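The chain below stands alone and is given in structure tokens; this is the form predicted alone.
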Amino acid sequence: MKFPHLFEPLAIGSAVFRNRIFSSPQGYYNVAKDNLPSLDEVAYYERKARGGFASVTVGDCIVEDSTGTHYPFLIRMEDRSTLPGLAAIASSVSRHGAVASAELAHAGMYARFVKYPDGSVYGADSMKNAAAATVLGGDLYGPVYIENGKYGEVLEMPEEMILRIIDKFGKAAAWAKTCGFGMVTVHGGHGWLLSQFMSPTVNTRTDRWGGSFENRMRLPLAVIESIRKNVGRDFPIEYRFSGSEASPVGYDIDYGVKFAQAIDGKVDIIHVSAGDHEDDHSIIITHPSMFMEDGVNVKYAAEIKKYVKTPVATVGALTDPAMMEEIIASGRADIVNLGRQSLADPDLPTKARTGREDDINKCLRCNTCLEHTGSIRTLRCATNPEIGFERDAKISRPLKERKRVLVAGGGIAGMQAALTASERGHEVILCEKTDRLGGVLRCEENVPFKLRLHEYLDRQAKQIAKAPIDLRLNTEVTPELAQSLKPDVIFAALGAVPKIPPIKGIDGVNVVEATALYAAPEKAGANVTIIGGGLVGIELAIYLRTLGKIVTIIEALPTLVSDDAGMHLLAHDEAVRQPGITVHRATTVSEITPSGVTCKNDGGEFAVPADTVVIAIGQSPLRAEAIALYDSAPEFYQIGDCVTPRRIITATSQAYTIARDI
């Protein structure tokens, strides 16, 4: 076996884990108004188990509604009507040979949705009143009184409440066991209640629940004891915490080691994460951005592993089975947890075990998944169109008629359409006007933090080469060619071309379009001004800065990356704040000169010197060229950027879905 350490089974108590690859806690927020687990949620967790993960953890199982809920659409462990849904999840995971785990959580002083304005705790009508609850909320409780907490005034948690919550953790674990779960994961990290009490910065109480290290440990240890009393000695308990809060105001790894030693032997797995979910700086360490190296947080688990006997799990930016094997073989950790990677490819464990690691779709760390969780409460993946539609993907649709399918364009959308149509059993011809598949994004292949994107494009191209697809490079699809091929179906995936704004001096020798500079960065001078602060402009600025260039971004809107949000936006903000990058927001360019650009904003007109001026204001879809093909086949579909230039997820999802329909 290529990865013997990674696939060595692990027996803990009553559970046997078939390998060392766990799916880390992820919540599922696309629930009905009663907040009960749905069939879609069952299919979501089942998909990971079917792909070979040893353990699949259901995130955000709240132990007490009235004080611990940070969103109104989470699993409520106090609600006994959750039994059928939770039992279905546990069964769907365990019947595929994985261990189902429930992550037990309490948000403490970040429980921003605890009550409605009338004082009632959320219930079946929570979604109707969520907006009011967001604004007014209810009483927040934490280790100490805070006048101006992140979500308002925080009251010091009285002892009777602490004791009640300890009991609730135990009862929630018992409920998970009753529902068929084979393990519980205690969420003691990322700034939630247990980490608030263990924090030397936050917990300055003077009673037996705070102050000294022993007193700060009292709540976490009491919770572990309560759970153990309720589930028994052989039922595995995983404790998840931040080995370091990775923040100037948080604790460091030395304190993390001390904490791990305190719970050593009392739990069955010590799951070492990092960061604080409510700190904008460290949350992008909890969820490492594409600008960080692979396995960036393994160092925390490796350090803790030196001081404890309990099996240690690590998590964060892990995509490569070879790296995972080395982590375990070298003794830096006993278990690897995958979060976003479990979305990019739920079949990673099976592929790695069966020697198909080259087929693994590796996570781009673009945070499309987290962005969609925040915006529409449903997980999606930029490169795996199955995610969010797991129930639909399980349905095998018989091919009623084998059709001749012509795909015009070999970019993101075209490759996905060709692969899906071929998998369905259709005869597929894929034409690409250049000598290479991958489309416009190939220009970024030398950008270090876009390595995974380059690998994704290569992987798709290799899959096409292996499939029974008639690939024709250097072939532009015209109406004449299309008609001569006599297709039953045409997919027009012709892409887009860069927008060129009508700015005086735009045709100067010092002006270059962004994709051209990505492909040939050596053409940039020492000082570069980028017109456009969208995704392309920002990431080009970050790349050029790594090459030693001094970069200025000019953006007409008040904010950067207007079509982006959430975690990726935080990562961008962090990256563009580095020395050597200057940003002018709400600023327009009136002229480009041989020495730079002339700009204007509320402060008046000013000049920005530049050796090279880059145009990065977006793309114009090749709609006319696509529409010209509309009558060349009985069925005609436009997909990808030739409809409207958008994100990778739009192209893959649209191409996959329509190709499944034909």
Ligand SMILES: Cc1cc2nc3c(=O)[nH]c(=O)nc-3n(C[C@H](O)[C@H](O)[C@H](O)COP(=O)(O)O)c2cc1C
Contents of the next structure:
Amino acid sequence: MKFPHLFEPLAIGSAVFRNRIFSSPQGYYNVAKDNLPSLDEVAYYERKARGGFASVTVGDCIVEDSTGTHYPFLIRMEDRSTLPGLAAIASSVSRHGAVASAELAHAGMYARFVKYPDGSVYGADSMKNAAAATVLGGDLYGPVYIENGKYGEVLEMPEEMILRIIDKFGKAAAWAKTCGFGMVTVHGGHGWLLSQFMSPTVNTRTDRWGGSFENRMRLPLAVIESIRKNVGRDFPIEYRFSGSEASPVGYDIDYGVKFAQAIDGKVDIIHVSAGDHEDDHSIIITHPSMFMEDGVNVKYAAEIKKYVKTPVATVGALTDPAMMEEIIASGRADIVNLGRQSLADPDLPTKARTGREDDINKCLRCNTCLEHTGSIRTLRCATNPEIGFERDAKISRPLKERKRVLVAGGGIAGMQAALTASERGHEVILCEKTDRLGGVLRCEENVPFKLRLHEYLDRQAKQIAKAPIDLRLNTEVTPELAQSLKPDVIFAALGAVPKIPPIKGIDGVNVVEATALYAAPEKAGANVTIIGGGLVGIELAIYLRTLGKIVTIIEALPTLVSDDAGMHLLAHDEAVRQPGITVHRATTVSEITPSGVTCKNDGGEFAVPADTVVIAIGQSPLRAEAIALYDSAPEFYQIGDCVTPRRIITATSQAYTIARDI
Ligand SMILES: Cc1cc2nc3c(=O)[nH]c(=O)nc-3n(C[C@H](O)[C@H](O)[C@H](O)COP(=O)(O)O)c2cc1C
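Please supply the corresponding structure for the form predicted in complex with the named molecule (the preceding block corresponds to the form predicted alone).
What follows is the whole complex; the chain from before opens it.
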């Protein structure tokens, strides 16, 4: 056993955890408007259990929806009609050998009511309606009165409401147990109700629920007691909270330790997260960005572990089983929780246990998952196209006819199409015109914060090497070659080429295209101007800054892509605001000169000196080249950047979906 500590079972009360790898709470936002768990949701949580996790937690189960929900489509623990759905999740998880946990939550002053002018509460049938309803709002309650809270006026929660909510936590836990869950997780962190009451800065009440530490602890302790009364001594209670809010306005780890000591022995697992959901800086710490190191929040759990006897769980940016083993072996935590990694590869526990670490698809921390929960209420993963389609993926489809599949292009889309088609049992020929698989993103392989992307490309290439795929490098697919191979199916995954704008001076020796500079950063002078503030331009600026360059970004639109928020973009935004990076928005470049660029915006014309000028205005799809292959096989599919250059998820999901259907 390579990871003996990681795979040492843990018995707590009535639960036996088969290893120390838990799937962190990850709410499922695709709950229908009646707020009942769907079959898709069952399949989503079941998939994690099937991959070997010791525990799988259903995120954000709301204990009192009239005051506590922060989103219209969440499971309502008060609603008895949730029984079949919750029971299906609990039994699907436990039948696969994992302990099912329900995370009990109340958003307090960050609750957003879903009330319509006609008085109906849950009528929202689309995000648009939900947003309208949110604006109409209802009364918000938190520890203290706040005239201008983030979502409007916050009323001080009256004592009878506090007592009622304590009771609701207990009843919700009892309901979870009735539905077949083996544990409950109290959501006491990330800025939600319980953390609002424990917060010295937020909770300045002067009655017995605030002011002193003892009073601030009253609500969390009463919630634990209420749950315990309802579920009994043997039923495990996990308490999740932020070890540090990691923000100048939040509490620090010393306070986190004090809190943990106060709940020590009263709960069965102390789950130490970090940050605050409602704070743009600290939410990036709750979900560590790709610009942060692996395991960046373990230090909080490790500190708390020194002071408590209760088993301690850690979470945040964990992808590598060797690191997880070290965390447990060194005693910094007893349990590791994986959030985004459980989406990138739900099979991580099984792969780590069976010596297949090389097969693990490691999370890029690109936050495509979080972005999709906001935009389409459904979880997706950039590099795991099964996520969001777990129910469909579970259905094996017999191959009616084994086809000869030619994939032209070995970038992200081409590799995924080849792998999925081969897994289906088709005969696959994959041609790549260069000497290496991976496509355009290989140019970023030396960028430290793109390490995981590089590993992803390597992993896909290795999977292809292991599969019965006829790989032909240095082979460009012309119509003649395609026809000579007589394929039944062609995937054209030819990619794109950089766009070069017709700016005066573009041919100067000081001008370089972004992907070329990524591949050879030594070509950059000390002072670099990047034309284009999209994802590529911004990330290149961040990279060049790590190499000590002074960087200016010039963007023609009034906003950078990062101004659009979204979790990854928030991280961008923060990185771009560091000294050494200057951004000019709504600015065009009229000329490139040997000493820099001449720009224009509302303020007039001005010069930006630069030793190197980088072009990062996007890519042009190789559509004509793709279409040229159209007649070379009965079935033809154009996928990835040669359709329209987009994000990784577009390429992987398109390739997977089509290849699964042929
Ligand atoms: C898509 C998504 C949904 C999440 N939903 C919840 C949730 O419902 N409740 C919660 O406490 N944390 C939630 N989290 C936070 C995770 O549990 C975890 O703490 C965080 O992602 C950091 O871990 P990671 O780096 O392994 O992803 C969510 C995270 C993601 C990415």
